[in-house]
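Taking the form predicted on its own, here's one chain by itself in structure tokens.
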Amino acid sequence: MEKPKRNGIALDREERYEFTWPGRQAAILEATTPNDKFLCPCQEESKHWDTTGNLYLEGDNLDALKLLQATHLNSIKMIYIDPPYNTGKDFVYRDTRQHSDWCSLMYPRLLLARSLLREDGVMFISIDDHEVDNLRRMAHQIFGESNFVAQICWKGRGGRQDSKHFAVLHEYILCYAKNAVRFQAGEEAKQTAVYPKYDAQKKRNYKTQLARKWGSNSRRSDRPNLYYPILAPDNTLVYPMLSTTEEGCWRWGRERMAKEIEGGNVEFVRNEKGWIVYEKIYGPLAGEQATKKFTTWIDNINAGSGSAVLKQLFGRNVFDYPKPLELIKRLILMSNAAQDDLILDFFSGSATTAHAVMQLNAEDGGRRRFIMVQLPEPTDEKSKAYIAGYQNICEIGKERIRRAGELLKANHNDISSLDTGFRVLKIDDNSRP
């Protein structure tokens, strides 16, 4: 049968986008493929090793994954990672990685990683303008569009001077959802809501907003099915006017209209001119916080932050560029983690997640449990963590979870309760003796 055609050239009905690179199979094959790696206990390197929920898992994190697979299926509620960024510099995990191999590294850990996410739950990914396409293509692909949450902008710095054509004071957060439907994100709270009046029947504080429609969009003319009458308390009719001339319309329905008068949530106020409708907004009753949503705009945590509270624990610079305390603890509260929920690092680096969790718990009194994971890359023998005694990453990320639950015991006198401990299981090969 001949192909359909349009302005002359035969159309594939098989054919659909899907984001390749050389190399893609490989990397599927390579998260399906079984390892023969196990996870051996290091106890005398771990703290509070027989009551704690916290995990640090050293190796690199493809074999982490696999393992986990047996023992945290569907169970974790946020993951956060700060991959390599491809910058033309070798990477630790593998081998030299442009474009192509990036990709590759990436394909099989968002796969693996995906299948550990609660139905609820979500992953946050920071990247910057190099990969940022990309990663979307990829975790399109791999937790499905409808499924992305959010790309979240974070200014952290100001203006390099080093860019090449721009000042870069940016770079991004992806944020995707294991199941989009599912997912619940956290909200921030209000600090400057203020409720001046009282519902003596409802016994609640409530401001009001204008019931009529305003800025763009708010003529009868834009929206003639919101222009209507209501029955004021003098059983006059009441229309949404601009002014005492144009028409103009309502935010709500007809039906939506009525349930609200019933409901006891207008307020009709009259001056000299009649009539004016309002929406009564309760604040939260008491007891509780009113909230709004967070933003996908990060503006107030600054990049530099993240050194100087390492330096504060070391008394020096061990680590270069770690993520800001506070701003992992910002991406917990968006995941709406909460309780003894689990979260996920594993691209852990100074260990700032398990940090962040820490103190998050000490603010609020939760239970959440952290899982690190970091490869143990050597440090450079001419750095101030080798000159310090730090000979890889992970003993970095080690001492400073030992040392910040140190200090959170220390600032907070009622969290007793607070776990501050972790056991270190180290990724080994079965094939060695």
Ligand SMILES: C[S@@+](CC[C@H](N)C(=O)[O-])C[C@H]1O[C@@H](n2cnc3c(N)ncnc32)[C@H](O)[C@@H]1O
The other form holds:
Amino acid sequence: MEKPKRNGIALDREERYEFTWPGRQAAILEATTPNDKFLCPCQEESKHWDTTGNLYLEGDNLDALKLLQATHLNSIKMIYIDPPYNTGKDFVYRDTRQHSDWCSLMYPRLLLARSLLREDGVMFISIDDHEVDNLRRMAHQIFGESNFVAQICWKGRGGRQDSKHFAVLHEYILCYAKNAVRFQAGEEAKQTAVYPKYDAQKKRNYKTQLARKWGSNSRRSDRPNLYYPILAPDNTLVYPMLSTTEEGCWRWGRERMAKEIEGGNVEFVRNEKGWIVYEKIYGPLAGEQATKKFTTWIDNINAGSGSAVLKQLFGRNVFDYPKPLELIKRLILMSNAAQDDLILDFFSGSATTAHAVMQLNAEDGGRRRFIMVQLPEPTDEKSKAYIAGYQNICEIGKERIRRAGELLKANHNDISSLDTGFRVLKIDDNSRP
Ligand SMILES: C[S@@+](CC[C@H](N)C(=O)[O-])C[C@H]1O[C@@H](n2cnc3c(N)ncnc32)[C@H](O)[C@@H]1O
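Could you please show the structure of the form predicted together with this ligand, as a counterpart to the form predicted on its own just displayed?
The next block holds the full complex; its first chain is the one shown before.
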């Protein structure tokens, strides 16, 4: 077979399939080069130092991820990140350099992050149209295509008119498992369905559904073997009828029908025209929560709600575009993180993920723990955050965790065991005097 060609030159296998960019080798090397950093405890900025299971790491996340390899290999259940969407700062070759800088930022961090995940762990990455293609290719290389779980679409905005052609309302959340075979997705609690009737014998509520077919293929001529008589409570025979004159058919064969009647799962209701036969559909048993799968489409969480929560906590806008609390809560539930599972966010910004972990724990009694990583990136001197006294993003993140913890304790009864503390560890340089 003839080799595929680019510009008339035959390509090798690797060249055809490998996603690459200028700087890929250096990026891989960056992930594997040991650093000479260490974690310096900062008790005075921490909360409940002695008892908390949560961590706040201050510094570059590449260093943090390397340091965590020694302590948290294969131990994180869920990672969420919301990286800067494109941070190319070298404008020499504007377009290509910008893309390759972004890839070089992400590749070593994704490599290191994957090795922190547990076998049943999962990673979610927020991204928009600009880098979603590159991110998918990188993630496919790092996690393997078979561990791709979903590209979730989040419609968070209203109709903005600042786009060139169409108003863009959505962004994505890519989801990859460490091992898709081992990952079991969380499920969403179903809105309580209405089960208006009560079966005193079985002590359970139920609703009813016709035992005969309706809609297409519901005539006797469609399924002649499903047209047969059954015995009503008054010993008369009942046939499946679509109307007084038109013959229909049952939804089950004779054998199944007999079994359901015997099991008390069929209800006979008499009206002026005769007997109507229903299947009884029982609601969940007490303590048994009905669930359904989460979907890859999220359209009921408004992007602006992230800022509203921060404004409520700080009385002003101290961080641009924080992610909504409800969005991160949903991702944690989708990841199936429960009990005392660990959740990591290494682009933590205003620490929405830490807030979401505490909020969920307050709601369902879980003991999930978080690790936040954030660069002490200085705030703009003209910003509201700086004017309010927060000189870098870490100061905003830590203060948010403190305030959110206090608010949760004030608003929820019976959560004395809720862990709202965190240990601050600052990444430091061995070479410093
Ligand atoms: C888009 S924001 C995250 C916002 C966050 N999801 C929230 O809801 O507040 C990305 C954050 O990553 C931080 N960041 C960028 N590069 C980093 C690095 N190398 N190490 C740690 N944090 C970094 C930035 O300072 C910024 O606060």
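No experiment lies behind these values; they were computed from the predicted model shown. The term rigid core refers to the maximal set of C-alpha atoms that superpose within 1.5 Å between the two forms. Numbering follows the first chain given and starts at 1.
K.L.:
Superpose the two forms on their rigid core, then report whether the C-alpha of Leu110 is displaced by 2 angstroms or more between these two forms.
P.N.:
Comparing the forms between these two forms, which are aligned on their rigid core, Leu110 does not shift its C-alpha by 2 Å or more.
K.L.:
Please state whether Met257 has a C-alpha shift of 2 Å or more between these two forms, with the rigid core used for the fit.
P.N.:
Comparing forms between these two forms, the Met257 CA shifts at least 2 Å.
K.L.:
Classify Arg316 as shifted (yes) or not shifted (no) between these two forms, where shifted means its C-alpha moves by 2 Å or more with the rigid core superposed.
P.N.:
Not so; Arg316 is displaced by less than 2 Å.
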